[in-house]
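Only one chain is given next, in C-alpha cells, and it is the form predicted alone.
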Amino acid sequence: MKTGGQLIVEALEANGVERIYSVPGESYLAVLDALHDSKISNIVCRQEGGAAMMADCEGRLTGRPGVCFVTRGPGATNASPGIHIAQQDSNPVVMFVGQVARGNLEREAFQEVDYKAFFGSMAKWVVEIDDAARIPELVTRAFSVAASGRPGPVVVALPEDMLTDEVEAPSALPFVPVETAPGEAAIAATVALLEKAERPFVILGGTRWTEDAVDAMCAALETWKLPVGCSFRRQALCDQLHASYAGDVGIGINPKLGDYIKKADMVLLVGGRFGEMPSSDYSLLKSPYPDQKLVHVYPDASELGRVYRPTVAINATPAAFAQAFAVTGPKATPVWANRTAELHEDYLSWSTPPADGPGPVKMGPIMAWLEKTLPEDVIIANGAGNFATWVHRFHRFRRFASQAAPTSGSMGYGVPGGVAAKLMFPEREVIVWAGDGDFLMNGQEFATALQYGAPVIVVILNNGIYGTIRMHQEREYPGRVSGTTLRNPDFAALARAYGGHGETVERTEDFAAAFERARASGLPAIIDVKLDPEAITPTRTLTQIREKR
C-alpha cells in the first residue's frame, strides 16, 4: 500500500526525472513528503511562472519533458505563461497542479480552478487524477503525450485528498518515445525536386532534434551545397560558421536573405511550423499556397497542410529525416553552389556588429568583444525585447542546445531559463541577456541561482523604457509617449543584496573588465549596462524612427 504522493514520485523516477522545479503549496504536501526520500532534486523557485519556464527550458535543451509542481489557484494561474511558451515553442513539459479535495469540487472552494477549462486551449492534454491507483498509468501517459508528435505541455491536476489515499497500484513503467521516419518514396520525391531546382533553400526549425541529427543535417547541406537558415530563435540548429549558413529567418531578417527566399523555387522546411514571426507575416512563404515548391517535414501529421499546402508532406521527426537525407547526394555540382557561398558571405557581413552608435555605451564593440571571448558551447538565455536583437543578429551560435529563448516572444524568460540551463549544464558558461523591463518580470529567480549555486551572468541592457513598445509607439504615434517609461532600481546593488556579484557599466571601454570580474567572482552576477534609449536598434535611433528617417 502506497500513498498517492509516493506513487507520483515513483512514476517520476520511472520516467527518468532527475530534477523538478517547484513552488511549494499545501495542496501537494504528500508529494513533498515523498520527495524527501527520493533522489530527485527539487529546485524551489520564487514564483510559479519562473518554475514553469525552468521546466520549459529543460524540455527545450534536452528534448525530455521538464517537470514543475505548483499549487492550486493562484499558483496555477501564475504558471500559465510558462505553459503558453511550451505550447507555442513545442517543448515537452509536464506540470503538476494541486487541486481542492474531491468532495469540495464544483463549490468554488478555496482557490478552486477548473483546470480543463483554464488550460484546455494551451495544453496538449489536461487530466485530473481522481483515483490514486491510476497514477502510474496517467503520469506515464502524460510524459508520452508531452514528448510525442508535436511536443507540448501537459497539465496534471492532483486533488489534495487523493494524494493521501493509500492504494495498491502496479509499478510505473517509463514512456516510450515515438519516432516517425520518412519512407523511401518521400526521400526520393525530395531528391527529385532538388534535382530540378535552381534556387532551393532549407529552413531548420522546431524541436525533436538531437545533436547527432544536427550533425547529419549539416553534413547533408555540405554534400548538396544547399543554403540554409534557422527559424526564429532556433539558431542552435546549425553552426553559423557552416559554409551553407545564410542567416536567421526571423524578426528583422536580412533583406537580401528575405528576397532570396521569396524568389526560391523550392523550400525544404524541416521540423518547424514556420509561423507568423519567422515567415514575416506569411510573406516569405504565402499561406495557404506558397509560391515555392514546398517539402514540409514535421513529426505531427496534423500540422502538415494546416498552414501551408506542401508539394511533399513528410510525417517524420527532424532526427529521422536528417539521418535519411544525409545518405543522399547530387549527381553533379549543383547550379546553386556559388549562390550558397554568396549568401554565407552576406550573412557574415550582416552579423558583423557596427562600430558606432549613440551614447557612451556602444553595443557593437561589446558584441565584438563577447564573440572573441565566449566559448563555442556558451548557452545564451533571453526573454523578449529589442535588446535581444544584439544577440540574435550578432552572436554566432556554434553548438547544439546553446540557445534558450521563447519563440512565443514572452518577456521574463531569460533569468529562469538561464538558471535551469546552468543547473543542467554546470560545466558550460551561461549568459542571460535581458532588458530592464524584461529582467524585472522574473528577476527574482536570481535568488534561485544563489540558493542552488548556479553562477549565471546576467547582462541587463538598461535604457529605462519598454523599448520595443516605445519603438512601435514612436513609429505609429510620433512624440506621444504613453505607458513606456520605467524607473528602475540599481541592478548592481540588487545583485549584491541577493548575495551575488554586481557591476555597473556606463562606458563601452568598461564592459570587458566588468565581465571578467563577474566571471572571476564565481557567483551569480548582474552587469547593469546603462544604454542610451536612442540606441533602440543596431541601425536606427528613436529619433530617426520618430521622424521617419
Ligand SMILES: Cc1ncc(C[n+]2csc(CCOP(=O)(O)OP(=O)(O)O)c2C)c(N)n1
Given for the second form:
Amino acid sequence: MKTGGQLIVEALEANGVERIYSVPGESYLAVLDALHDSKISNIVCRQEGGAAMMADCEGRLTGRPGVCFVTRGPGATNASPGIHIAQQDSNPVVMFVGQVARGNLEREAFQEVDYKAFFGSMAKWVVEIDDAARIPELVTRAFSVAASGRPGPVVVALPEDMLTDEVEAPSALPFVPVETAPGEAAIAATVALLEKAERPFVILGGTRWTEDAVDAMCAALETWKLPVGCSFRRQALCDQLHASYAGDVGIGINPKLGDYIKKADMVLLVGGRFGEMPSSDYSLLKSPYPDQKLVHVYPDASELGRVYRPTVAINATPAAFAQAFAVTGPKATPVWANRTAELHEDYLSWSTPPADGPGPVKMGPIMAWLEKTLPEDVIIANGAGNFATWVHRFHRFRRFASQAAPTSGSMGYGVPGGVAAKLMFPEREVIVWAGDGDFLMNGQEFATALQYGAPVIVVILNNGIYGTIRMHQEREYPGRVSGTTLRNPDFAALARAYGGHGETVERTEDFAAAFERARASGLPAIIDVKLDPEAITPTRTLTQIREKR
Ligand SMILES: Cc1ncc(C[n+]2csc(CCOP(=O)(O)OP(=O)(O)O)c2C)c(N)n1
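Please could you give me the other form, the form predicted in complex with the named molecule, since above is the form predicted alone?
Full assembly next; the chain just shown is listed first.
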C-alpha cells in the first residue's frame, strides 16, 4: 500500500525526472513528504511564475518535460504565464497543482479553481486525478502527451485527500517518446520541388529538434547550398556562421531578407508554425494561400494546413525529417548557390554592431566585445523588450540549445530561464539578458540562483522606461508619454543584498572589466548598464521615432 504522494514521486522517478521546480503549498504536503526520501532535487522557487518558466526552460533545452509543482488557487494562477509560454512555444511541461479535497469540490472551497476551465484553452491537456490507484497511468500519460506530437503543457490536479489515500497500484512505466518520420514519397516530393525551384528558402523553427538533427540539417543545407533562416527566437537551430545562414526571421527582420523570402518560389518550413511575429503578420508567407510553393514539415497533422495551405504537407518531427533529408542531394550545382553566399555575406554585415549610438554607454561596442569573449556554447536567456534586439541581431548563436527566450513574447523569462539553464548545464556560461522592466517581473528568482549556486550573469539594459511600449507610444501618440516611465532600485546593490555580485556600468569602456569581475566572482551577478533611453533601437533614437525622421 502506498499513499498518493508516494505514487506521484514514484511516477516521476519512473519517467526519469531528476529535478522539479516548486513553490510549496499545504495542498500537496503528501508529495513533499514523499520527496523527502527521493533523489529528485526540488528547486524551491519564490513565485510560481518563476517555477513554471523554469520547467518550461527545462523542456525547451532538453526536449523532455520540465516539471513543476504549485499549490491550488493563487499558486496555479501565478503559474499561468509559464503555462502560456509552454503552449505558444510548444515546450513539454508537466505542472502538478494542488486541489481541494474531493468532498469539497464545487463548493468554491478554499482556493478552489476549476482547472479544466482555467487552463482549458492554454494547456494541451488538463486532468484531475480522483483515484490514487490511477496515478501511475495518468502521470505517465501526462508526460507522453506533453512530449509527443506538438509538445505543450499538461496540468495535473491533485485533490488533497487523494494524495493521502493509501492504495495498491502497479508501478509506473516510463513514457516512450514517439517519432513520426517522413515517408519516401514525401521526401521525393520535396526533392522534386527543389529541382524545379530557382529561389528556394528554408526556415527552421519549432521544437522536437536534437543536436544530431541540427547537424544533419546543416549538412543537407551545405549539400543543397540552400539559404536558411531561423524563426523568431529559434536561432540556436543553425550555426549562424554556417555558409547557408541568411539571418533571423523574427521581429525587425533584415528588410533584404524579408524581401528575398517574399519573392522566393519555394519555402521549406521545418518544425515551425511560422506565426504572426516571424511571418511579419503573415506577409512573408500569406495565410491561407502563400505565393511560394510550401513544403511544411511539422510533428502534428492538425497544424498542417491550419494557417498555410501547403503544397506538400509532411507530418514528421523535424529531427526525423532532417535525417531523411540529409541523404538527398542535387544533381548539379544549384542555380541559387551564389545567391546563398550573398545572403550569408549580407547577414554578416547586418549582424555587425554599430560603432556609435546616443549616450555614454554604446551597446554596439559592448556587443562586439561580448562576441569576442563569450564561448560558443554560451546560453542566453531573456524575456521581452527592445533590449533583446541587441542579442537577436548581434549575437551569433553557434550551438544547439543555446537560446532560452519565449517566442510568446512574455516578459520576465530571463532570470528563471537562466537559473534553470545553469542548473541543467552547470559547465556552460549562462547570461541573462534583461531590461529594467523585464528583470523586475521575475527578478525574485535571483534568490533561487543564490540558494542553489547557479552563477548566472544578469545584464540589465536599464533605460528607466518600459521602452518597447514607449517606442510604440511615441510613434502612435508623439510626445504624449503615458504609463511607460519607471523608477528603479539600485540593481547592483540589490544583487549584493541577495548575496550576489553587483556592478554598475555608466560608460562603454567600463563594461568589459565589470563583466570580467562578475565572471571571476563565481556568484550570481547583476550588471546594471545605464542605457540612454534614446538608444531605443540599434539604429533609431526615440526622438527620431517621435519626429518620424
Ligand atoms: C508579461 C508581459 N507584460 C507586458 C508585456 C508588454 N511589453 C512588451 S515589451 C514591454 C516593455 C519592456 O521594458 P523593459 O524590460 O524595460 O525593456 P525595454 O523595452 O525598455 O528595452 C512591455 C511592457 C509583455 N510582453 N509581457
